[in-house]
Structures are given as structure tokens and as C-alpha cells.
Amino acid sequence: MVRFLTEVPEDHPRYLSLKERHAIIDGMHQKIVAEAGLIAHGRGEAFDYILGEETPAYALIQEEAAVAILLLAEHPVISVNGNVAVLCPKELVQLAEKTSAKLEVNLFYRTKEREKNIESVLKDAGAKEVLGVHLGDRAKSIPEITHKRRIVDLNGIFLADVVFVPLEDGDRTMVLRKMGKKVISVDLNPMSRTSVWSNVTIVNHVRRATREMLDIADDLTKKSKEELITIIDKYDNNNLLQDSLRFMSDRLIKLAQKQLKEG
């Protein structure tokens, strides 16, 4: 990051985006992020560029429903992979505290080294307990999944009634739903299997989403159980996904029109 900070001035129009990109690269060298995580980040970056790298109004509705579900859950768990451990560890730790959720490391490219490194990142961010590492007898497998994301903690995702899975795999989202769990995801691609199968899909950048969810949690913790249920009952994930697609489509049209005028 030292090289990046000396080469890119803070007034660069893409400063924050480039800073995140280099943080992900550093995370790969530190054995936190898998190599494939760089590709995944770039794909999300492209969608975020369409959003204008700002939170649309529909995303705030998605984030409110997500927080309401977490607050009403009996055993909420936040699933953490390498990318989110780099991008928003403090936000995830604080969100876990505000919603009484547990944090669990869960990885597609799973190694003992990456498990421990992500655990260290979360503890440095203030986490007192991190599940999904040093599993031993607590290791459980969820059905229908053959890759290593099937391995979950008995005291975490296996027991959970609500799982928050930022930057998730679509196949595991489908299985978690089939297991009767409610799934909250953050996915900048509203057309992915993860987006379609989640109970609540937040189509936004994961760092913006988690930061906004912290403020939302401060507000919703003051509300009654009945008020939280009303928020969830009014929520329609499919409609909000359609809103996100319309937003992206409208923005692309506006960008095209602007370019024609300037050309």
C-alpha cells in the first residue's frame, strides 16, 4: 500500500476504488485473499461503476430489511471470506456486535493459513470470537456442496437461522435456503444466482452497505419486534432486484446520452 499511496494522489477521481484494488492485491500477498478473489473484485468494481460508486435509494431499503432480519434472528451468523475481511473487517465486527451475530470464516479456496490469517484480521478489528477456524469436532458439512465452502461450524452456520453472506457463491445460497435458513447477501450483480436465491439481496458495494447497515442498526434497535416484522413483511426482494436493474439500465442510457452530447 505504501507504493500506491505515493503514486496516486488523493484528488484522483478513482482514488478510493484504486485504494481498494490495491488492498485486495496486498490481501492476496498476505494469504488472506485467494487469487480468484482479484477477479471477483474486478467484476464487482465494474457493476459499481454503473451505480456511479454511490448507494442508490433501493439499496437502503434492502439494507433496512437485512438489519431487521438479523435483529429478529435467534442465531444470526455473518459469513466472512477473504475479500470482505480486507474490505470491511471493522464494519463486520461492529455489525455482529449490534445484531448479536456470530462471525464465521468460510472459504471456497480453504487453507489453514488463510483461516488463521482471516481470524487475525477480524480479531485485530475487535472480534472477540471467530468461528470456522480450528474446527475439529465442530466441523460439519452442508448437503449438495462438494467444494470446501460446504465445511461449516456446528456452532455457527450449521445452527444458524439467518446467514449474512457478503460476496457469496450462488450454489451455497441455494442450499442454505433449502435447509430452511434465511439468507442475506451483498452482490453488485442483481442477475446472479446468489441475488435471485437470497431472501434479501443488497445490490451495493459491500463496504458502503455494511457502513450504512451500522447506522440503520442504531435506529432499528430502538424499534419494537412488531415494527421490525412489519419492515420484513413489506419487503419484496424480487421487486427490489427489478428496481436495481432499472436503475443500472437508466444510468447506462444517461451515460450514453451524455457521451453523445460531449462527442
Ligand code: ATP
The other form holds:
Amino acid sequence: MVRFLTEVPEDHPRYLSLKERHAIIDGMHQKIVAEAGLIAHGRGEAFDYILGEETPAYALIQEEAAVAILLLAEHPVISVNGNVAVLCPKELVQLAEKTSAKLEVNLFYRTKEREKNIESVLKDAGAKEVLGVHLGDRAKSIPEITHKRRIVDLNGIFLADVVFVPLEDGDRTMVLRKMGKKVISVDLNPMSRTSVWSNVTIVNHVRRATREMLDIADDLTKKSKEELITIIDKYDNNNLLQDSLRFMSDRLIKLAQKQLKEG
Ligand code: ATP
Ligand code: MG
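Form predicted together with ligand ATP, following the form predicted alone:
What follows is the entire complex, opening with the chain shown before.
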């Protein structure tokens, strides 16, 4: 488990955000998060500020479609990197259980040490099986990607029909799509290549998104296969991405008007 080393005063006005930031820093010192993960987190924080650090209504529609696709998948896999291992390990383990998905450690900056550390975090959070570690003969390469970012597990992402990649890089999203897989991503930036190229993009903070997906999974497991198919058929990712951009621009306009009145 990540050891939280930094004390954050509970009365700080931005307590939650600060606590999370320090968790990511602690995760880096404990070789769970990559250094670049800190920068990625900072970009996410900036977009979350625009959302008001709350889940907007459009995100619940994205999350519902994501869970429906996971439930209908034959071989769903949840890809876990250092940032999400720190931010929401329990949520990911529970989501994997509820949707019968496998968990795979999949790293942009892969080292044996980070692989094993993330495996331990997931096991501490209740995971029984973690793919993507101790790969040996199960190591497979996804095409067009150079260096260690290409390595996936034969029994995991390589075989998967649906891959849930909370926080992914654009070119890998594209390659997974080209391999015929459905890609679900979480990205607070609706303009990133990941967002644009995913089948379902959840434009929300990954911790809120995965928590909400657990409740949604409880609801959707009661539904028939046909009802799940209807949810997916009605879903249009491009429209929802436009909704997320409109939501952000409306919020900025409202904030500007408020400032004008107060200023
Ligand atoms: P792309 O490769 O898809 O074009 P990018 O290179 O601009 O995107 P990356 O560094 O690959 O961005 O990925 C980081 C992304 O993750 C950023 O867009 C950031 O907004 C998002 N992000 C970071 N932290 C969170 C979080 N906690 N929840 C959701 N999204 C996050
Ligand atoms: Mg990128």
C-alpha cells in the first residue's frame, strides 16, 4: 500500500486536492508513480478546476456507457498505471470484480520495480490476480509502439476485446483501436488524442469516475443484455465530448460574469 508521508492540514481550503497531490508525490518516492505522472496529474488538476471538482451530468452518461460495454465484453481488461494505483486502487479492484474484468499493470515508463510495487498496491486493495507482471513468455508486443510502452500480457490486453484505460496516452489508444479493441478511457482533457480516439471517453476525475461506476455496475447488472445493448446503441461519444467542452466553456463564462459583478 502507498505510505502517505506528508501531513496535510484538514482545515486547508483545498484539503482534498492537496492531499491527492501529496499522495502522488509520495507514490513517486515509493517508485509507484513515474516522474512524468506528476506533470500529467497537474494537467488533470487544471481541467478539474474548470469542472468545479464535481461530476457533471454528461459524465454519468459516459460512465453508464462504459460500464455497459464492460459488462457485455467477453474479455474485459482494466489497465492500471502508477497514478491510478495511488488515486483509486480499491475502486479499480471492485470494478474488476463487478464486471468480471482482469486487472493488468501496464506502464508507459515500465521498470520491474514499478511493476511489482503496483502489483502489491492492487493485492493490498483486494486483487486476487494481477496481470502484466512477471511476464516471461506471456510478454507480447502491440504493434507500432516503440520501447517498453509496447509490452502487454498475452492473457490480458493482448487478448482483450474491451480495454478500460483510465489515463492513457494517445498513440497507444490509437493502436489498441487498430487492433480491433474497444477502448474506454478517463481523461479530464476532452481535447487529448486519447479522448478523441476512445470509443467511450469519461471526462471526469478518475477517482470520482471509478467510484460512480461501481454504483452504476450494481444497477446495470440487474438489466438484460438487450437493455445494455440499447444503452450502447444510443451512446454517441462525439456528442458527449462536445457536451463536456460546452460545459467547461459555460462554466468559464459564468465565472467571468461573477468576477465582473464582484470586481
Ligand atoms: P494524448 O497523448 O492523449 O494526446 P497528452 O499527451 O496531452 O494526451 P498525457 O500526458 O498522455 O496527455 O496524459 C495525461 C492526461 O491525463 C491529461 O490529459 C490529464 O488531463 C489526464 N489526467 C491526469 N490526471 C487525471 C485524473 N486524476 N483524472 C482524469 N484525468 C486525468
Ligand atoms: Mg500523451
